[in-house]
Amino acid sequence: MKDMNMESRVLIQSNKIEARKVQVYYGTNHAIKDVDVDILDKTVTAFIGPSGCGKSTFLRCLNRMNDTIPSCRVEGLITIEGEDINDPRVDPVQLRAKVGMVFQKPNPFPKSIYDNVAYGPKIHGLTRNKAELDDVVESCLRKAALWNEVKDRLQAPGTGLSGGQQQRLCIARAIATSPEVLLMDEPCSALDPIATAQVEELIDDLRSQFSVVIVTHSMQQAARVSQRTAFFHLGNVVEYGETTQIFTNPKDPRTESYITGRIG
C-alpha cells in the first residue's frame, strides 16, 4: 500500500517544461546536442557541469534569450505546458514575463527599489491602479525576503543596496510579473556565504509557487536546493534524475568522475 501512495504522489507532479532533441549552434559550433529534459512543476531543478559544458546556453533556450545572439540557432522542440515556445506566433516579450530570469551578477535597474519591482507589472499592464501596484511591490519584496530591510526606503536607488540585497531585489523583480517558471543563472556566484544562504533559503520557499531552474557551479548548492539534477558535459545531458540519486548513486561513470572531482 505504501508503494502505491508513493507512486500516486509522483504522478501528481506534472511536467512544466518538456525539451526534445534540442540543438544549439553558435555559427558552426555545435554547443548543445540532442538534449531531452522534462522539468517538473513546483520543483527546483539544478543544471551542473564543468564550465563551457552548455548548461547556461540551454537555460537561455527556455525563455528565448538566445534570440538576442545573432550567430545563435536553436533547433528541436521546447514546450511549456504543451505550447511550443519557438512557434513564430509566440511573442518573446510575453514569454519572458511567464519565464522570469535572474542573472549571475545582480543587475538592478538604475531606478528606485519600488520602481525596480513595479517595472514589469507596469509595462505588461498587470495592475489597474497605484494601490494594486503597491500591493504587488510589497508582496514580491516579502516573497524575496527583502521587505523588512527596505520598506522605509522604497524610493532609494536599488543600486545602493548590498550585493545580496540587490540579488534578492532582482528576484522580486523577476517574480513581479507572476511568472510560472523562474530561471536562475548562477545567482549566488557573486555573493558572500551569508547572502548565498539567504538566497538558497529563498529558492526553497519559491518552489511552492514556481518551477525553479538553477544553473550552478557549486555541487554543494545543487545538493542543498534542488530536487532534480541534470549533469551536462560537452553539450550533452549525461544524466538526469533525482538529486539524491545523482549525488549518491550516479549511473554514468562521467557523472561520478565529475562529482568526485576527477573531471571538471
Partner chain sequence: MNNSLLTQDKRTKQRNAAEARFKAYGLVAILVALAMLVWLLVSILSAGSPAFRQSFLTFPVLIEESIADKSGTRDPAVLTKVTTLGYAKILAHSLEAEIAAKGVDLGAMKPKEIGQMISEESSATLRDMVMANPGLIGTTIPFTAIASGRIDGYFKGRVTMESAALDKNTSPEQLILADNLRAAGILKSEFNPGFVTMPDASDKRPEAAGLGIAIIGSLMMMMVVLLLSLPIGVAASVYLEEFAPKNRWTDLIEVNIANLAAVPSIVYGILGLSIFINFAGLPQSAPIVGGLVLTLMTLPRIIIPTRAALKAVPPSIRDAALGVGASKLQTVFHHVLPLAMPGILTGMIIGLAQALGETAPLLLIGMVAFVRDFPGGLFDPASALPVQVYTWTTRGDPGFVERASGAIIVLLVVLIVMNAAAIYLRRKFERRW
Second form
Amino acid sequence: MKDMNMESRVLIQSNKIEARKVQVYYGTNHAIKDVDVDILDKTVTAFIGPSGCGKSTFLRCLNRMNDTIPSCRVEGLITIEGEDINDPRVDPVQLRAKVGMVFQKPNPFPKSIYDNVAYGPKIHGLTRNKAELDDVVESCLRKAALWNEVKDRLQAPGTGLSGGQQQRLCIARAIATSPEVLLMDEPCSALDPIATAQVEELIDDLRSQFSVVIVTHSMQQAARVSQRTAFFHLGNVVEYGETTQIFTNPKDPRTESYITGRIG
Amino acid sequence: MKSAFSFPFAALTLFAGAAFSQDQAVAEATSSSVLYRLIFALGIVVFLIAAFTVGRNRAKTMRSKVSEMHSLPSFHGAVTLQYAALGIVLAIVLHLILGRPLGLGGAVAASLVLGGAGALFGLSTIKADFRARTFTERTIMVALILCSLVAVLTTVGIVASLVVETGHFFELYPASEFFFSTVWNPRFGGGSSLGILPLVWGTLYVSAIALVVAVPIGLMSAIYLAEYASKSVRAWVKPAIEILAGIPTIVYGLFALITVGPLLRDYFAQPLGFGDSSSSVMTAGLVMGIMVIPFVSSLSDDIINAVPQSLRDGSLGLGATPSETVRSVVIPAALPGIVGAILLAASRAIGETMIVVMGAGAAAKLSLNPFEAMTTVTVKIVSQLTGDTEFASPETLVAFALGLTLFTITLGLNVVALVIVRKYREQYE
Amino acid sequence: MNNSLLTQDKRTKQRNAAEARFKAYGLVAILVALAMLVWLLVSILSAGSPAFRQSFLTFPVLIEESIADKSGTRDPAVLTKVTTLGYAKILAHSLEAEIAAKGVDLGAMKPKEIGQMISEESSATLRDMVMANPGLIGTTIPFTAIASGRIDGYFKGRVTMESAALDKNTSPEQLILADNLRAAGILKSEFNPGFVTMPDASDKRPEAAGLGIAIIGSLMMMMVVLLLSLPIGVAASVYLEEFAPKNRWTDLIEVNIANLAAVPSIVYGILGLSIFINFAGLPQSAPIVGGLVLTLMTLPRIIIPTRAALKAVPPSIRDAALGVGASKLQTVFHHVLPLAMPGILTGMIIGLAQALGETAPLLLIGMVAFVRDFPGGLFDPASALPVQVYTWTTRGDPGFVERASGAIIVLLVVLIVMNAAAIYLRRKFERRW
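Show the form predicted together with its partner chain, please, the one above being the form predicted alone.
Shown next: the complete complex, the earlier chain at its head.
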C-alpha cells in the first residue's frame, strides 16, 4: 500500500478523496449541484468562490459535518481511499478522526491549552499513557508553530490566547488525531495579516504530511498556499485544476470574471 | 392621554372603598355599605371626569380667543383633574386621620369641598403660556417613580417586619438556644424549647431528596432537548415539562397526601421496616423533586443552548460523539449557568411550603430515616402563625425568627445564583 | 489503527454504545418527567371527578305539624325553637312512608336508622324553607334530599360492606337498602351543581360541602390583584425600562425585583400578617388582605415579563415618534406601550394564574377560617380555592379527600383557561421585528 502510494505520487498523484455528482439540499433549497472534485494526497486544494456559492457546504460534506444540521440532505458519491463515506456502515466518528477540520472562527474549548490538544487523542484512545500524550501534545503544538509561545503555560485556558494563537491551537488540536485529510473552513478570515501569514506558512508545512483542503475568500491566499484550486459558483464547480492555470489562464469566463474582480 | 389616567381612577376607587370600609355606624347591613362605597367611588370618578371636561372646555374657549397656547386643551383639563384629585385625597386622608368623625356623610362633604377647591384652583391655572403638558407629564413621572418604589418598599416591609418581630422574640427567648438547641417543643403556656436545628435538618433533608430527584432528570431532559431532540419533539415536550412549574403547589401537596405518601408507606416503608408513616421526608422530597424538575430543565436548556455552536462543531469535527461533546465540552462550558439553575431550584425547594405541610409531617426530629415524618422551617411558620395568634408569646414570635432565617438563606442562594447566571450570560453575548 | 472506514474498531463500538446509553438516559429522563405529570393529573382527576356527582333522595315530604309547629300558631318566634333535629325526624318519617308506599324491601334495616341515610344538611335546608314560608306546615311537598356521605361514598366505591360494618355512622343494612332505593328510583346519582355553588359545610357533612365561598373569595382577590398590579406593574416597568437613569440606585431596584420574584411565598404571608393585619388593622380572612399580599407577590413576577415586552419594541419606533416631535412620555404611551401590550397581558395572565394557585401566604392571614356566609365585600371573611383544598384535607371524614380533589379540578380548569388565553394572545400577536 505504502509502496504504491510512493510510486503513484511520482507518476500521477493518487486521489485521496473523490466526489461524484454530489448534491446538497437544505430543505427544498438545492445548495450544491452535481459537484465532481478529486482531492489529491499531500496537496493543498483551495475552494474559492463568492460567498454563498456552497464551498463551505461542500467542505462540510467531506467529513459529514452536515449530519449535524437536521434539514440538510446529501446525495451523490464521496469516497475516501475508495470507501464511500456515506455508506451506512461508516461511523462519522471514525471518519472525522481521519478527516479533521479547522473552522472559520477560532473555537478553542474552554479548557487549558494542553487539554484542548489532548482532547482528540483522549477520545480516540490514541495514546496509552500520560507520557505519550505529553509527547503528542508537544509535537502537535510544535507542528502548529505554537510550542514556543505556550510551552510555559500549557495549563492556561485556551480562550486566553490571541486570535492567531487560538487558530493555531485549533490546528494543533485537529492534527493531534493524526488525520489524513485536514479541512480548513476560511481559517484566516478572523485573523489579522500577521497571524494570517503565520497560519499560511503552517499550511504549507502541513502539506508534507496531510492532504489539506482550504476554503478561502481571498484569491491571493489561494494562489499563495494551494497547488490546486476549485472555483465554486452558485453551487456548481465551474472550473477545477492547477492553481497556476486557474489564475493565469482560466478556461471559463465566470472564473475569469471572478479572479479579475468583476463578480464576487 | 386617557390611558394614563386609568391608574389614578382605579387607585382612587380602591382607596375610597378602604376609607369607608368600617363606617359601620353609617351602614349596618353589609350589602348596603358595599353599595354606599360603590356609589361614593363612582361619585369620585364622575366628579373627576367633570373636572377634566370643564378644564378642557375652558381651555378650548380660551384657545379660540388667543392666538397661541402652549398646551392642548386636554392637558389643561388634566391639570384641573389633578388638583381636584389632590383635594379629594386630602379630604379622605383627613377623614381617616381624624378617626372618621362625621361618618360617610362628612367624608362626602369634605371631598366635595376640598375637591371643588382643588378643581377651582386648577381652572385658575388655565392660561395661554401655562405649560400644562409639562406639568402633567411631571405628575405622571412622579407616579411612575412611586410605582417602581413599591418593589423596594415591599423588601423594606419584609425585612422590617421580620427583623422587628425577631427582635421581640429574642427579648423573650435566648438567641443561642434558638440557633443551637436540638429540641423543638413549643408549649403554649411557657417552658417551650424552640431550637431551630431539627427544623433546619428537616428542610435540608427534604430539599436534598428533591434535588437528587430533580437534578438528574432535569439536566438529562435539558441535554436531550437541546442536543438530540428534533424541532417538533422539542416544541411539544418543553412546554409539557414546563406545565409542572405552572401547577400550584397545593396540587402537589394533595398528590403527596393521597397518592405518593400511602404508596411509599405500603410498598417501601412497611415492608422494609422503616416505619408506617405516610407523611415522610421521602414523600415530600419526591413530590417536591417532581415540582422542581422544570426549574432545573428550563434554565439549563436555555443555558446549554447559549453555548456557541462553534464549540460543538470543533468537538464533532475532531471525531467526538455527541455525548462526548456534551460531557467534555458543552457541560463544562455551561457549568456556571447550570450551577446557578440548581441553586435557584434549591432556594425554591427550601422555601416551599404546601408540599411539606401536607407531605412531610409535623414532628420535629433529627433522624436519618427518610421514611420518618419530619418537619421543616416553613411548616412550623404555618403552624405557629395560623389559628388564634397571640403576639406577645415566644411561641408565636418564633415564626418571625424562622421566617428571617428562611429569608436570609433563600436570599443568599438567589443572589449567588443570579450573579452566576448573569455573569455566564455576559460571557457569551 | 484500523484503516478502513467500513468496519468499526472495538473502541469505536464501545464509544457508540456509550453514545446510545447517554441518549437513552436523556430520553428516559424526559419520559419520567412526563410520566410524573400524567401520574399527577390522573391521580387528582380520578380522585376528584366523583365530587361532581352526588346521590340524591327524591321523595314527597309531609311537614308534620306535630313536629314543626306543636302550638299551631305559625308564630315565627315559636317556629325557630324547632331545631334541625326535628326536621330530620320529618324527613325520616316521610322517607319511611315512601319506602312503604313504593314497596321497597327494607331488608334487615330498623326503621329508626332510616334517618341516618339523609344528610343533616337537608334537614337544615327544609327548616329554612319552612321558616321562609310557614304556610308549608301540614302540607306535602316534593323534596330532594342529599344522601348521607356514607351512602354517597358507597356508590362511589369509597365505602364497602366491610368498612360499613365497622363504621358507627352507617351499616351494611343501610347500604343494601340504598341499593334497593336506587332500584326503586328514589335514590339517584346526578350531576351536583351544589359543589361549585354551595358554601363549605361542617366536619360531619362532606356531602354538602361546596366551593361557592372559595370561588367568590378567589375571584375578589384576583380583582384586587388585577386592579393594583396591572397599573403599578406597568408603571414601574415603564419607568425602569424607558426613563430610569442607569445608576447604582436603579441597579439596586433591578436586583431587588429579581430577588423578590424568588422570595418564598410564605414570607409574603408573614409580611401580610404583620403589616396589613397587625399594623394597619385590616380584618383577618378578608379578600382585601389576601389580594394585597398576592399583589405584592405578583408585582415582581409581572414587572419582569413586562420589561421584556417593552425591551422587545425596537428603538426605531421610539426614534420615529420622537422625530415627529412627541415628548418622551407621549412616545411611550402612544407607541411603545400599545405595541408591547400583548406581551404585557400575557405576562399579567400568567402572573394572575400563579397568584390564583398560591396557598401558603393565605394560610397566615387567616383564610383558613370556617366561613358559612357569602362575603358581601372585600372586607368580609371569605375563603380561597387553594386554601379550601387545604382545609378539606385537614378534616377527618374521608369524603373530604374527594371534595379536595374535586376543588383542584376546578382550580386546574381555571388555570388551563387562563394559560390557554395567554398562549392564544402570544400566538396571535406575536411580532418579529
